[in-house]
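To begin, one chain is listed below as structure tokens, in the form predicted on its own.
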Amino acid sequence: MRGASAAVLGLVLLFLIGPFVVILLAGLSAGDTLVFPPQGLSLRWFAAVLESDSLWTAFVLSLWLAIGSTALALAVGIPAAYALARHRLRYGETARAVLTSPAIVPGLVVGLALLRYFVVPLDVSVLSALVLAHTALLVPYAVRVVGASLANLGVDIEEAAVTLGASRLRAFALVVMPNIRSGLLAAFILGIVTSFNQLPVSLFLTGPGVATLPVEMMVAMEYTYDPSLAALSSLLALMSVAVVFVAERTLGLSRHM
């Protein structure tokens, strides 16, 4: 039985990690064409990615978009999570369903709907549309993670602060927020990773001169057959794994999910 379980575990790990290993080795190829197994090993395509101005521009845009959208999502999600966790709202479950709906609806549907009924009629700029769209997609994650932290925090410590004369706002700022700091940081990191890797919605909302890194990579795939995209994919995967690993080791990310 133990041998069978180990074999199944090995197959699952191979299925999950195998594609990343293939992409990593393809990015290390010394040849001029994307093939596997690689034609020798070289770091030339990793160097080419790091020297590309267009990819750096898209990377910086994606990073700032992720940070800004995550901050806005937390600004909306923290009060919403607090209201759902601490108060018995008449339509609380309906509000929870609405707040989490962007995470359930396919990204292509969300992107097309925003483009057709929001961006085009109101003539919203490309960058503003991207920020609003990514914020809407990240609000469910902020509500869920912050809500889990609030659920693990007893109300007695907050009520004690109110009993001693603090207002609800002051009690929240000085008592609740410090005690859910790990959850807030976990939500922030999760939001950045999710936004940075977002493609379907960004695909509908990008415009001339404004393209996120995933969109730039998808467009490049139509014309580029060298291992540079495999090298870039490997770098992004390693970056995401590193961020999540550090968050899990320092914040206990899984406790807030």
Given for the second form:
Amino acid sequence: MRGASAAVLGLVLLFLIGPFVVILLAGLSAGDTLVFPPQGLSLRWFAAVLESDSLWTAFVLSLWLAIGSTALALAVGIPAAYALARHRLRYGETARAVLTSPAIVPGLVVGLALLRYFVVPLDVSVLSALVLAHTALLVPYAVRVVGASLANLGVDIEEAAVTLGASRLRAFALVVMPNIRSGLLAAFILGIVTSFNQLPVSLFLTGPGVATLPVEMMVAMEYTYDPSLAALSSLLALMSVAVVFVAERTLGLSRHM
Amino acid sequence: MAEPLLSLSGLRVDFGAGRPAVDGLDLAVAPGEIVSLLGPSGCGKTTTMRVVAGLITPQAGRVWLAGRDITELPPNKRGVGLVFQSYALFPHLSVFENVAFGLRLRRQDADRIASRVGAMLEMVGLTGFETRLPRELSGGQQQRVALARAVAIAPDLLLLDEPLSNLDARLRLDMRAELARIQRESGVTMLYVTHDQAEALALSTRIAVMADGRIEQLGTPEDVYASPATAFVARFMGFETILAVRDGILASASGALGPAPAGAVNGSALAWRPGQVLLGSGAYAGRVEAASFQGESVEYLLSTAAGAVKAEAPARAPRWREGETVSFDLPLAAAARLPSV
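For comparison with the form predicted on its own, would you give the structure of this protein in the form predicted together with the partner chain?
Below: every chain and molecule of the assembly, starting with the one above.
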């Protein structure tokens, strides 16, 4: 029994980690085509990726897009989560359902709808469209994670702060914010990772000269067949691991998911 | 009574469902008094206190503090101290910063804050705990910090919402004595919410017994304990046997017990504590349903024609066993006289 469950566990781990190992090794190939096992070992494709202007441009755009849209989503999501957690609103449950709905609508549908009925008729710039779309995608995460933190925090400490002389806004800044800080950081990291990896919505909203990294990668995959994409994927995976590792060590990220 | 520090008139709070939580409440508290709002859960005592703090806006009625109408004043402008049942300490701040919180909002300079916080912590016996976080303190210590924090802003009025109910029995007695001492030393007026009769009796200048959003009786602890004004107050203060006097007969809704004691007023009601029921002889009789040994005394549950009667007799007195019939007396002199059952 013990041996059997260990074997199953081993298979699951292989299933989860295997693709990463395959991609990493394929990226380390010295050959010119994407194959596994690699033909010799070298770092040339890693170097090629880091020297590619178009990939760097896409990477920087994706990073800024992720940071900007996450910040915007939190700016909207924190007050929304607070209102839902603290006030018994007349249509509170409906509002909660609406605020969390984009997460269950397929990204392709969201992207197509935004393009067809928002970007094209209103002639919105590609960058604004991307920021707005990503913000809308991230608001549900922000509301949920911040809401969970608020639910664990008693109302009484806000009331204590208010009777001691703080306005409602100051009580929020002085007493609520510091106590949901790790929840906010968790929401921030979750938002950045989600936005950074987002493909289906971005696919419809990128335009000439403006492509996020996942879109750039998909386009590249259609035309080239060298190991550079495998090298890039490995770099991105390592970056994600590093971010999650630091977040877990400093904040205990897993408590908020 | 001196010019009241706090006065409530015609207070009404309606949360929308069922009967109002507070229903036409009037109360005046003199400076330096400890007035308890005593009653079972749901009687409106906490709601009344939260109205005074400004955390709930009443639908009707006014709140005056030190001669000023504060009904519309937001809670952060009232300068009223509030101690919560849950302590409500700021988890991310040290003991020092918790106590200093209200002083910092008042932009006092650092030296004054340090000396005030020091004095407050000394008052509650927590000198040396300045750098601890709330989660590193016991429940009793947390409640002391909460008390120090509320008193630090030198409020005219200190509101306490069941401050001792989360503490264990022995600690509760210690803290009760400490609250009384702090009140004497600081002279602060207290409005004290509790459901514990013993706590209210021990601590209060006056007690307001509440039921259904109203004050049933307002009086000194001695008054309320010995002379309850209504059957509700009598029951809450431990009068277990409450009977109506009708046509010279002592009776409950379920039946007649026997002739009323001479001098009892027809149409009124009489109430006795278990210890006031005299067992062994008398005009009434009951069957012993249960006898439980309490140490100093034995508590008997008698079933009579008028329902259950609870009696308590010294443990050394003759004992009665379950199933025995015992005669007993209900002396008029000991009884609390009530307008009705």
